[in-house]
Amino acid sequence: MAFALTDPEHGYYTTQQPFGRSGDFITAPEVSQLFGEMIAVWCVEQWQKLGCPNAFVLAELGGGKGTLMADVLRTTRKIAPAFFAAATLAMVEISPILQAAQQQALQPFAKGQWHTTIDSIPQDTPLLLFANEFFDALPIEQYIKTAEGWHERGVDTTGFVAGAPVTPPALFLDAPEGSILEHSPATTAIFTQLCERLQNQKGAMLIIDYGYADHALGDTLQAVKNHQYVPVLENVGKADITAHVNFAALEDIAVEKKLSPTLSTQRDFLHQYGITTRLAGLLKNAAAAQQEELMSQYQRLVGVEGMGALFKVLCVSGGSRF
C-alpha cells in the first residue's frame, strides 16, 4: 500500500493528480467552499483560546490542490486579520505535483512553507493543524481469523493469503473465522507525534476523515479510480488505495498524552461552527439555479446518507509550553 502510493517513481500521489471531477474523487473543500470556512472558524476559535498570540504555525497535512487552506486563508483574512497576519503557513505534501498545485492556489497569500514531513515544522510557537482526508490513506496492516487461529493478511500472486500468525487484542480473540481486523502502524506513529508536538508547543489540532467511532473489526480496504470503486489489486499506484480511520485508537492516543479530545461527525462539527447561517448568507443572494446547488453542497456534506455521517472529526487539543 506504500509502494503504491508514495513510490517516488511509481506512486498514485506522487505521479497523478487525483483531485476534483477530472481526477477520481473528490474531497469536502471540492464539493463546496462551506466546508474550509467552517474549518476557518474553528481555527479562530482555538487560536482565541490560546490568547491570541501574535505567532503561531498553521499547518496542514496532505493539503491535496490547496482548497481547503486557500479557503481558510481567505475567510481568517476577512473575519480575523489579527489571526492571518499572525500565522505562519506550513504545508506538509510529499507530491512534488501537489505541491506545485497548492503554491498555485496559495500564491494570492504571500504565505507558505512546504515540507515533505512534520519534522521540520516550526516549533516555537503554538501550532493550529488540520488535516482532512490525510489519515486513509496511510498504509494499514490487515489480520484474518482463519481456523488456525489469528493471521496475517498477505499479498501473493494469487491474490490475498493468510501469512504469518499473530496475537489480535484481548478484545477479538474469540472473533467468528473470517473475521478481519485493521491497523495502521504508520498511523499511531504520525497521530503519536503530532500529539507530543502539541504536548511541547501548545494548540490544536483537527482530523476529519471517513472512519469508525469504536474498536471493530472489518475489511475497509478500497480502491477507488475515475470516481468508481474498483477491486484493490488491479491498477496499482493508478489508483487510490485507503481504508478507515480507527479514531477510537487516535482517541486513546491523546488521552495517553494527556490531551482532550472530542469526537463528532462530519454533520454535527459543521453545524457547531455555522454552517445553515453561512448558507442562509449565501442562499439569500444567489439566483434560483446558484440556490439549487447550494443546497445540493450542503446536503452532500452534512446528510446521513452523504458524509455528514460517515466523516468523522476528532478535535485535540492542550499542551502547555507556552
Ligand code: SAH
The other form holds:
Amino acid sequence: MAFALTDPEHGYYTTQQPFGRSGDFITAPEVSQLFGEMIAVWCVEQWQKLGCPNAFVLAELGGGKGTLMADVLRTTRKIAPAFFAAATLAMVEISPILQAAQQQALQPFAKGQWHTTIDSIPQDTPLLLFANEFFDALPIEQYIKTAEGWHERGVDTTGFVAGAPVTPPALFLDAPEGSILEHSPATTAIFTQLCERLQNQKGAMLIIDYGYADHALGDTLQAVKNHQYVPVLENVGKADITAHVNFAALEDIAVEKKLSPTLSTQRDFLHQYGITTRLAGLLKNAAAAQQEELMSQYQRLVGVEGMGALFKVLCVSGGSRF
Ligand code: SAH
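Next block: the form predicted together with the ligand, after the form predicted alone:
First the chain shown before, then all remaining chains and molecules of the complex.
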C-alpha cells in the first residue's frame, strides 16, 4: 500500500494530481468552502482556549491541492487577524506535485514551510493541526481467520494469501472463519507522536476521515479510480488505495497519553461549528442557480447518505507543559 501510493517513481500520490471532478475522487474541501470555514472556526476556538498565544504552529497533514488550508487562512485573516498573524504554517506533504500545488494555492498568504514528515514540524510553540483524509492513505496490515486460526493476510502473484500466524486481540479470538481484522502500524506511530507533541507543546488536533467508532472486524481496503471502485490489486499506482480509519484505536492512544479526545460525525461537527448560519449568509447573496448548488454542496457534506455519517471528526486537545 505504501509502495502503491507513495513510491517516488510509481506512487499514486507522488506521480499525479488525483483530486477534483476530473480526477479520481472529491474530498470535502473540494466540495465547498463551507468545510474549510468550519475548520477555521475550530482553529480559532482552540487558539482562544490556549490563551491566544502570539506564536503557534498551524499544521496540516496531507493537504492535497491546498484548498483546505487556503480556506482556513482566508477565513481566519478575516475573522481573527491576530490568529492569522501569530500562525507559522507547517504543511506536511510527501508528494512533490502536491507540494507545488499547495505552494501555489497558499501564495496569496505569504506563509508556509513544507515538510515530508511530521518530525520537522517546529516544537517551540503550541501546535494546532488538522488532517482531512490523510490517515486513510496510510498502509494497513490485514489478518484473516482461517481453519487453522488467525494469519496475516499477504499478497503474491496469485492474489491474497494467508501468511504467518498471528495472535489477535482477545476480543476477536472466537471470530468466525473468513473474518478480517485490520491494523495500521503507520497510523499508530504517527498518531502517537502527535499526541506526544500535544503533551509537550500544548495544543489540539482535528482528524477527519471515513472510519469506524468501535473496534470491529471487516475488510475496508478499497481502490478508487475515476470515481469508481476497482479491484485493489489492479491498477497499482494508478488508483487511490485507502482503508477506513479505526477511530476507537486513536481514542485509546489519546486517552493513554492523558489527552482529551472527542469523536463526532462530520454532520454533527459541521452543525456544531455553525455551518447552517454560514450557509444562510451565502444563500442570501446568491442567485437562484447558485443557491441550488450551495444547498447540494451542504447536503453532500452533512447528509447521512453523503459524507455526514461515514466521516468522523476526532478532536484531541490537552497538554500542560506551558
Ligand atoms: N487533505 C486533502 C487530500 C487528501 S488525499 C483533501 O482533503 O483534499 C491524501 C493526502 O495525503 C495527499 O496530499 C497525499 O499526497 C498525502 N499523503 C499520503 N501519504 C502521505 C505520507 N505518508 N506522508 C505525507 N503525506 C502523505
